[in-house]
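Taking the form predicted alone, here's one chain by itself in structure tokens.
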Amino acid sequence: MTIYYVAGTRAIRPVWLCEELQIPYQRQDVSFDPEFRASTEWRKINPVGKVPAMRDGDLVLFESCAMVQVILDRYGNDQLAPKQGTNENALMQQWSWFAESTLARPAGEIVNHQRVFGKDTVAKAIAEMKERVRLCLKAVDDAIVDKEFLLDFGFSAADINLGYSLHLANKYVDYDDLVNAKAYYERLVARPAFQRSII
């Protein structure tokens, strides 16, 4: 299995999962330069020119949460995921989808607007995205009261998916006042597997 990686991107998710599961994988660092991402070579791997991508045998994937699920299904040996069909598994799925579709989206828009338009040009758009991120962080803060991780099951793939989104949000939004969410984030990033995933 090869994971195409750029530091700070969603590639952290599948790498972190592999580290948690202690399964072999190859991390291939690639360029984040627009020229490389627009190249025919890269577009054969990721047709929209983003990072990450993953190759496992004949399978090529370019969505990080899908990579997490495939790695769990193929190599997880019932680790980091509650049994399918249970309420806990449903909650894991919910938080995994939330991590990408609800929380990472406005945080990612902050990154994109700053990169494309410059900080001053889109101040109002960025302020709105920050408010959306804060709303999501409040939902996490409420969900993690008196809990170490999202699920009663314990640490799961949902924490990995949400952990990356929190990692992204942490760069752009101050939420020290949301003490449960902040402590949860600090627990996640202190994990040795997370630390190995970002270097």
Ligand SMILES: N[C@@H](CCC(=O)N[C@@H](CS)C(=O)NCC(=O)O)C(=O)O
The other form holds:
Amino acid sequence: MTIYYVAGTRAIRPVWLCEELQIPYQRQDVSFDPEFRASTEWRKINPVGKVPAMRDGDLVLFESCAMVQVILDRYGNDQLAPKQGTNENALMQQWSWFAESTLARPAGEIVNHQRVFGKDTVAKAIAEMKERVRLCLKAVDDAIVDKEFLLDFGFSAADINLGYSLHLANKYVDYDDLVNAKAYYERLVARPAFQRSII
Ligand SMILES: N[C@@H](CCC(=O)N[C@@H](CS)C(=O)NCC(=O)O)C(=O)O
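Give me the form predicted in complex with this ligand now, not the form predicted alone.
Following is the full complex, with the preceding chain placed first.
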């Protein structure tokens, strides 16, 4: 299994999971340069020119949370995921979808707007995205009261998917006042497998 990796990006999710599961994978560092991402070579792997991507045999994937699910299905040995069909598994799905489609979306737009338009021209759009991120962080803060991880099951793939989104949000939004969410984020990033996923 090969994970195409750029530091700081959603490539952290599949790499972090492999490190938690202690399964072998090959990390292939690729360029984040827009020209490389627009190249025919890269578009064959990721048709929208983003990162990460993953190859396992003849399977090629270009959505990070799908990579997490496929790694769990193929190599997880029933670890880091509650049994399918249970309420806990439903909550894992919910938090994983929330991580990418609700929280990482406005957080990612902060990055994209700043990169494409420069800091001054998009101040209002960025302020709005920050509000949207804060709303998501408040939802996490409320969900994590008196809990170590999202699910009663314990540490799961949902924490990996959400953990990356918090890592992204943490760079742009101040949420020290959301003490539960902040402490949860700090617990996640202290995990040795997370630390190995960002170097
Ligand atoms: N939903 C996709 C999002 C991929 C994504 O937006 N990747 C960012 C880096 S974390 C990227 O390549 N951004 C470059 C761009 O959008 O131009 C996933 O989870 O893999």
